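Below, in structure tokens: the form predicted alone, a single chain.
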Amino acid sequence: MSKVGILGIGIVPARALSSDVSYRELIFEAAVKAYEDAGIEPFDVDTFVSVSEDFNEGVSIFDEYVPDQLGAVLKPVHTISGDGLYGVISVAMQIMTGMFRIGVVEAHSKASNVLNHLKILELALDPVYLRHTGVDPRFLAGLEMRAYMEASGIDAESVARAATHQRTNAIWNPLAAYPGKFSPDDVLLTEVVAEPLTEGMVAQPADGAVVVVLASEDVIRSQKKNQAVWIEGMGFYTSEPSFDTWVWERATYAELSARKAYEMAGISCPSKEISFAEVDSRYAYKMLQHIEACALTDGRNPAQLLRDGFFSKEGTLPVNLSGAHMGIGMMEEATALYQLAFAADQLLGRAGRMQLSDPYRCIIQSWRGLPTRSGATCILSRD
């Protein structure tokens, strides 16, 4: 099977409001940047994937609305209703068949166009037991946070610290919409969403777009890339099908997808073979839960490691230096690809103030969001 790597990436900086442009203009800007970075033209691309959810877009069969701005007219285009890493994995697998040489993944967010996102989330809740209750769908996150805290011995202050860790990191990420310097007390004093979850522990919506160009090894080498970023391992998984069967205290989907990605990459001790990590954190406690699920703590308490600086830029295993969902913004399918782009820049030595000294391999982990138990994982490495 052909080795697959990243040929180019184009990103529109995330922002809370983008009333001056349409989603098509956002995608077009990201595509132009990606093709320029990759050194290709749209007609060089063999396959396109749009990662989006029709409910969030307000239209059905959304892939019909993306070919023009991607330069994908009369080319294979399909939509994946999952997070961005699912799209990356889909294109990578297509290239690995040998039938395609260059593929493009597009993800975007126009969250500012959505009047009531929680009403959309309600449509994903169980129609018999939950949807008709009118309860904020995020109460599931509150229940899971409580279960995770009880099982792991983590307190709310530690979750608040995870939020501030990411918002502070975002200060040095020019693509992030929500950088900021806060204390854990500032987070704890925000309005309660679903006890013990507070508003300060919930990622805020943002607009933006990202386009990633993937290619086979021969294409990347022919582009005279002196240093490339490769996909070493990947996995995706959907675990418990409904909330009444959830293993509340664990992110089993992340455990299983990470395990498959490590197996593919030949990694036996993740905490020692991974240079840094980017994990989903649309709720602050998820950063800690996903770190554990990805086997990055060697059984140690992630909250204590966070306090000790283990996950900081100067720490042993930096986590979410991009700011992740808390700092970049909650962009549904797109945030994971913003994290992937940040990770690629780290591996190529282009991360600016957040650049690590000698990173060689990283993990990017994503989650589809409430109320799913679906997630994906990619392992990236440099030459």
Second form
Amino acid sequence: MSKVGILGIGIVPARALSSDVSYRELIFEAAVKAYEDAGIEPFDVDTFVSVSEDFNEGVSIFDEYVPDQLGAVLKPVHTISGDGLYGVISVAMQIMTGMFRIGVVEAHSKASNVLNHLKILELALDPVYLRHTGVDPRFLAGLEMRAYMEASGIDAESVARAATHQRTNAIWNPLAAYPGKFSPDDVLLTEVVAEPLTEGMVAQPADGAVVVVLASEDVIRSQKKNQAVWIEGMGFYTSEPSFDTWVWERATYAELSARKAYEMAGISCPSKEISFAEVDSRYAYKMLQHIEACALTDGRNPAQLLRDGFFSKEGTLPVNLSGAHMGIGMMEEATALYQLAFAADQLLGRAGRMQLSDPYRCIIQSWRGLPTRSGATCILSRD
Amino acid sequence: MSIWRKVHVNKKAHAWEGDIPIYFSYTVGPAGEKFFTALKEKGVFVAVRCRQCGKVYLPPRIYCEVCMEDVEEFVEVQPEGRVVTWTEVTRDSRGSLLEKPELIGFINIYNTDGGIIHKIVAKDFSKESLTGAEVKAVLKPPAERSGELGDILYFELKV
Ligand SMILES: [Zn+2]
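Having looked at the form predicted alone, could you now put up the form predicted together with the partner chain?
Now the full complex is given, and it begins with the chain already shown.
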């Protein structure tokens, strides 16, 4: 089986509004940059995957609206939902078959086109047993956050600190839409969404697009010499999809997918063999929960580690230096690929003010968002 | 290839206004029929037990997610249980402020492995004691029930 690596990435900086272009033009811009970075023409690409969800686009059968701006006309292309990392894994698996040498993943967000995000989220709830309350559907995040906090002894201030951690990190990420310097109190004092969840703990929507070009080892060796980033491990799982059997206090899907990816990469002690991590944080408490699920704390309390600076740039195991969802912005399927791009830059020594000294391997973990128990992970490493 | 020009004046950025007016009638299926009929006619919940692994599902289903076996041992249970986790929301699903904040909880129904997510009405509750509190469903009068979750008005603390 061929090893799969990253040949190039194109990103449009995330922003709260993008009235200067349409969603197709956003994708087009990212695609042009990606092919330039990869040193290829779209005609060289053997297979394309776009990651999107019809309701977020406001167009049904959205896959038909993808090929032309990607250079994917007259080519194999399909759309999957889930999350950007699912797209990466899907293309990587295609390349591993040996049937394809170069594959492209696309994810984007035109969240500013959506006038009522809460209604889309409400439509994801089970119509018979969950939609009856009529309240802000983020009540599910409130239920989950409380269960997690009570089970792990983490307080709301620690969750607020997870939010400020990411927004501060985003100050040094030029692709981030929501950088800022805040105190945990600032976060705690924002409007209550679903107690204990406050507005300041919810990632805000952003527009953007990412195109990632993946390729087999022979293609990458012929172009990138010894400057490449490889996908060492992958996993994606759905744990308990029905709310009545949810394990409320744990992110089981992340535990399973991380374990799978570690196994594939031959990692037995993640906290020692991982240089840094990028995890999903659509709601601030998810950062702490996902860090634990990825087995990065050796049984220690992630809130205490966060307070001690363990996850900071100077810490032992930096987490979400990119700013993640809280700092970059909530771009549904796309944010995880902004994190993947940041991680690839880290491994190649191109992360600017956030550059770590000599990182060699990282984990990227994603979640499909409410009301799902689905998520994916990838392990990246450099030569 | 590239974008040569972008819209760079706010007032020149056009947008087409659209909506998605789609409507559904979601059938509840054989297990749901049992659940909602019992709720309407007897004021009780119907759960279902998997013979193979013993798991008791509520809401009921006709298959087990653990064993992938048919499950058909339906049992009636009282609409009472324990608050597993809860939250308090301030807005409705349109984003408008509610008249007053509402408590929503996941209630594990006694003698089942499942539960119901519903409103909780609790006067003078303490945040420390709501998790784990015993609650029971307050239902509409029998004549007003229509066989849906709205037949449950809310759950209240058991005294
Ligand atoms: Zn079973």
